[in-house]
Amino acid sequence: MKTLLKNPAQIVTVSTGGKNHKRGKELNEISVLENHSLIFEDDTIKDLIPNNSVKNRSDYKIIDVKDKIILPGLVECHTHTAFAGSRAEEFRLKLAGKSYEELAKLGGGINTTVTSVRNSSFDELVQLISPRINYFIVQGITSLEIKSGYGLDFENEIKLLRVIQHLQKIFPITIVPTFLGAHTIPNEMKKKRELYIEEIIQRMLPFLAENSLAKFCDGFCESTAFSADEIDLIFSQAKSIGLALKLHTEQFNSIGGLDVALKQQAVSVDHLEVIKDDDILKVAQSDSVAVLLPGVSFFLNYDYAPARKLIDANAIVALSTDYNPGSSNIADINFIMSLAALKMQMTIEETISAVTINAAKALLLSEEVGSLEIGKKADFAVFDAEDYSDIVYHIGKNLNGMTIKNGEVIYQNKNG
């Protein structure tokens, strides 16, 4: 049967004429329609009509959206969401003085989590993990990445990677997991480094490979982290067992890691805090998404990415929440649309591009969701709001009160 999402304020339909991304001044093109309502069927967009047209449709299964507002539903496209424990007692030390860098080489950061994941079953962190995904659903999220990174071993990076793939059964959403193996280096191989990455390249990859337990191999390039060369050869591996490549870089410094996730032709390349000039030009000109990260600047008190440059310059940006226990323990989109535009002079159009059309491009999924295109899947998060602008404009409150995925209402809000 077909469904139609009858008499909303406005369709943002994020359109991009069958290009499934968008460059530099594209962000701003998020096309924006009235008096228009929406048709699908089954899991798919099969038009976009006038008001004027939609007379007796009796055929069709309405869902009243009268002064709502439909968008793509949401991508959230860089998260740490599979982990246990808490940092608050490092969120202290952060506030007394103490940096994210000096904390890691302290032995904490990172590896206080892999210590809470370590002693945490598979059920355990199902249980955790859960409400998370059931918090993003309610904002609208129709689409998930998350990555491993907090096992740092065999034995647990495998299990963090069957938890998400249990999640990936038990919940409606698209839900993508990235092997993040090489995420810094755990305490007990701290000597022993390059064993540690022959693990990693010898055992853990091809294990993951054939047993379809990630899509995407990510790295952490930093000094208490990854060389540039160590990241190279991970990726090599990867990238020859069949996997796409994602490479946080350029956070704290800038040690090689972009060039090597161009010259590898990564996905994306995210966080760039600290990103050079003369770099910005090579990213504008390669397909990777630049994915920026505020919320860590916010959290950790630090540069915001140069969202205003990358994006004159013609390049490709998306925008995510980075939700994980140490540096960015925010797991709300709307906050991070709304640091975007007040701290990284992003447009509220381009913060809007950022998390629909260019976050799902991220993920390799832009032919099928991030915009409102006539094809594409059937996912929605409706808004009670009458203009686009009160989602960046109300700063950190919820506007959403319906998530569609592939057809199906799988949140409302019943008090909308």
Ligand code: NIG
Given for the second form:
Amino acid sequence: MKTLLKNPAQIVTVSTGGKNHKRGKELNEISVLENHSLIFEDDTIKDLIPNNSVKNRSDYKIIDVKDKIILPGLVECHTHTAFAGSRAEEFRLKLAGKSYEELAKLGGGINTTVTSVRNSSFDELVQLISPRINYFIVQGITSLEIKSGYGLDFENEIKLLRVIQHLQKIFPITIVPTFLGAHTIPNEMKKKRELYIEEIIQRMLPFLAENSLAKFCDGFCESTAFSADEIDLIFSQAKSIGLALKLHTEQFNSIGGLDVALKQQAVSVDHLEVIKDDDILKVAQSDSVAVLLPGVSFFLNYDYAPARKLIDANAIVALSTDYNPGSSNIADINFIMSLAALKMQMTIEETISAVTINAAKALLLSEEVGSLEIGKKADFAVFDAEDYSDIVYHIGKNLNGMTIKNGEVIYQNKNG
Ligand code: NIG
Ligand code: FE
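Complement to the form predicted on its own: the form predicted together with this ligand:
After this comes the whole thing, all chains and molecules, with the earlier chain placed first.
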């Protein structure tokens, strides 16, 4: 059955002419169609046609989107949604002057959440995480990455990945699982770090690959977490068993993570708040997506990643919330877009490319989603706005009124 998304004010196609990502200047070109409607059949986009040729379509199912703005379903490409517990107490300490790194060194930070996750059952985790996924769906997000990384031993990392696998089955959106066993050294292994790394390499990675529990292997290259050499070892094993790679790097310190990630052809390099000027060029000349996380800079009150320099150097830039309890307790993608515009000098158009096609590229999904082109999946976010710029202009306000995934309406607001 064919469906007509009829008469929207604008269709923001983010089309790429088959390239499936946007680099440098291309991020600013989002291709806005007016006086057009969109046709999809089952889960696939079939056509974008001028409104004056939308006659005699009585055999079509009609969804009236008059005065609304259609975007590709949004893609959230970096989240730690699978957590338990609260870090409000640490937030209080941070407000009183303690830094994120100091808290990590004292055995708090990520390890605080690890304790909460280890004390939570499978069912409790499903209960905690489910409303967070719904919150993303309400915002028009149709593809969502979720990392493990708060179990940090065999049993609990696998428990988290199994929870994510279960959520993949019960939610209608695409959920991409990422293994982040190399998030930090768990407190009980602080004096035996080699043993923990061996556990990741010899036990966790082979098990999760055999059981198809993750698409990506991620790590945190940082003085409070893993060295570049340690990440290199872990990545070599992950790659050899078929996982794609991502890396948290150049967040607080530049200790060689970026070079390892680029050498290992990581699909994305994430954070980059302290990236050096020479390294900007290296990223720009690679196919790795620079995933920028301005919510972390806002939440921890430190420098923003040099988005402008990266885009001007021709990099593929994406944006994400980095939703997590310690460094970005922010699950609102519209707020992240506004922050990127206000604090990182990105244009409104660039922020849209960064949460659609480039975020899809960061999840190796951009051949199917992230732009509205014939043959791609019928994934849409339908905004109640006069112009697409309203999405970024109304700060922290969700204007999405309808979410469509694989051709099915999976969320509609009451006024919609
Ligand atoms: O992306 N950088 C490391 N990981 C997360 C923070 C996780 C946490 O503090 O719980 C991040 O910022
Ligand atoms: Fe992160």
